[in-house]
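Read the single chain below, which is given as structure tokens and is the form predicted on its own.
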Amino acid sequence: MEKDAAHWIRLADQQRRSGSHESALRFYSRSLELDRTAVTGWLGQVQMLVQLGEYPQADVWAKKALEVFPQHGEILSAGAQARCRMGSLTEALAMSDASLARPGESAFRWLVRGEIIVAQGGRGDDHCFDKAQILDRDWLVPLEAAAACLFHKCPAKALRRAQEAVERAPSSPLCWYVQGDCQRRLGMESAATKSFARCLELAPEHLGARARLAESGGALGGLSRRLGRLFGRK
């Protein structure tokens, strides 16, 4: 049976939730090869390019998507996020304004608005992130807010959102990993140890968590070695 665009979008979502953004990007792109009108494919493609740090490419694809879906609220926000990551805050804010002016509401529009405020060093990001989480209870919302705050070197803001993601999805290795990364950046070594260890309990092959433990040395390095022996690795 031939796989349709929806099949590839489902696979992309699964990869996104595991933190495999490159695979998610590939699957979103595959969905567009089958259906150029799949707005979720366009949006996901731009979002994954942002997560991968390919901001100019994300900007290009947001523009292409807007040619297909003029003034689409979520795609405007995706473009705004790309501009924000490139430091073009005036343009990002204008696109976010246009996005919020479109009919309807979405968590992603408010998530991006919160990120722009964080990038500007202003106040009001909590209101935006909280509103996003009210609109959508998916744990990806606070987790991607945390990632945005980390990008803008605000680990304390990021930790709050990562903790909320862990509360919503305690079985997600990615949530524990991001929480550990926030704690590590804040110098909370003991808490980071526990978060990375929990990540490895849930996903023994998680390379990021193993690397964080190993590079920290001392107690963290010892824990990494003990976990390696526990799971049959040197």
Second form
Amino acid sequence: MEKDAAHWIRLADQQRRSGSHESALRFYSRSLELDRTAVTGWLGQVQMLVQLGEYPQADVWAKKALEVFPQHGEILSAGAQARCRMGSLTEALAMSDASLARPGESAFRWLVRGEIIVAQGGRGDDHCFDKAQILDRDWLVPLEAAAACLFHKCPAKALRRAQEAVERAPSSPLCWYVQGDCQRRLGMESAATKSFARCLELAPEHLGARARLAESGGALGGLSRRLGRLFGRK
Amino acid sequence: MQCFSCGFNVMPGSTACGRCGAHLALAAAPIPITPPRAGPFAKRFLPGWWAFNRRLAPLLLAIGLRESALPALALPMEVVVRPLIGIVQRPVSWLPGVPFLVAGQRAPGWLLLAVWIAVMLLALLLHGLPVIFMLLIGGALALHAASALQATGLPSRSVGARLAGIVTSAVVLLALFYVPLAWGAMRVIGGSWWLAPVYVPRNAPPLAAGEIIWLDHSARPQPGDLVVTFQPRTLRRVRALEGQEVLMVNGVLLVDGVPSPWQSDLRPLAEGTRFTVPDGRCFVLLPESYAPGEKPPERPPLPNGGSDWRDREAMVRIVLGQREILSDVANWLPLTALIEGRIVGRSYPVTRFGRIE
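Could the form predicted together with the partner chain be shown next, to go alongside the form predicted on its own?
Next comes the full complex, this chain leading.
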């Protein structure tokens, strides 16, 4: 059976939903190799590069994609996201403005707008994230909003979005993992432990959750041991 | 043939869509299956730089908001703070023309870069003419500042604001780019921390009036080095170092019993002169004014200081102040106190560029 671009994009989406951004990036690239006129491939490639922290590369690929699809709203937003992560907020805002001015609406445009507002430390991010969730009921939208808030060191905002993602997709280990990460950063150790444990139940091979659980278990275990010694227990 | 971006019917063979401008050739170009990734250097250092940028960015935006709230403060903040932070924040502005290239404006970018390089080269060629040199460097700096301003995103609110922005950018670039560049060039050329140009005001063979020589202030002179002394500035050649025995026999200068390679202008030394150079001093004489092996020409006895730069009164004052001095043109100089530096080479005129032996 011959594998076409749509097949690789499907695989990439699956990997993206499981949190394997590296594999997703490879599959998006494969799809692009077969069909360079598929905007999903270009967009996914840029989004995965951003998720992997390769911002200059994401910026370059966003520019390449914009040559093929001039003024494409989502690609403009993806470029804005890369710029935002590199700290060029003025340019990111300008690109986001341009993307929102394009006809049509999409969750990703509002997601990026919300992230830029979070990076600015301004208000109005809730409105943008809510708008994104209204436009797309997929659980990936609140989860990516949570990841963006976490990146910009706003774990309280991130937790709210992560909880929404968990409500929408309770069987997704990635949602539980991100929620646990938010809770851990907020100092909610027991809740974080439960979230990581749930993630491990759903995906026993999830290395991140296992490591986090070991960390929190080690810290708590150490503390309980010390308290036990303090009160004379061996 | 249809544009895959907007669906417009384009002429076969077109490289771009006539309606949306989509790059049709790029869509057909092969794409590497391995996605581009950052190198180890970028992975190590860039995240910290981005984190710094992300912390700085809200501050910049806050300044922008304050500008709109307080128009009276807008100009100084705009023209001083934004170029300052913008240039530091964006390394792309450190090279002239590159901000235009990055912005996709290829023609002005390349033109600016080419003109800047041409002006800098011209300035280097003509650095012996101070006024022209300063004008050329000023022009190059102005071009560079205008280019950097493009990267900082300063809006051209008024001509005054733009000019003030260029001045601020020029000052920042001077400190960030030109001074380190000059320092680095000196390090490369001379290998010393203290290499500096010196203008030669009068003929002093082997130097001619109007030339520019480079003095290495930090290097310890070695026998054979041409050195310049302090106040008055005189040109001397080091013949022997501390602890070496100098002997004049049959018109030949012997250093530690071996004939010195520099046997010219030995007139100040009488036949049979014998001494040991004291510690912390070196023995210097006038430099030879003729090629090695050539017979020294007959010259009148040093009118007005002869082949050095000083006037006779100043020379006499120095002579009286130094007891070790043998004559007006030969003396023992303290290695550090009286020697300004070792001559490394000549940079102007360009036709005589090179080392001075």
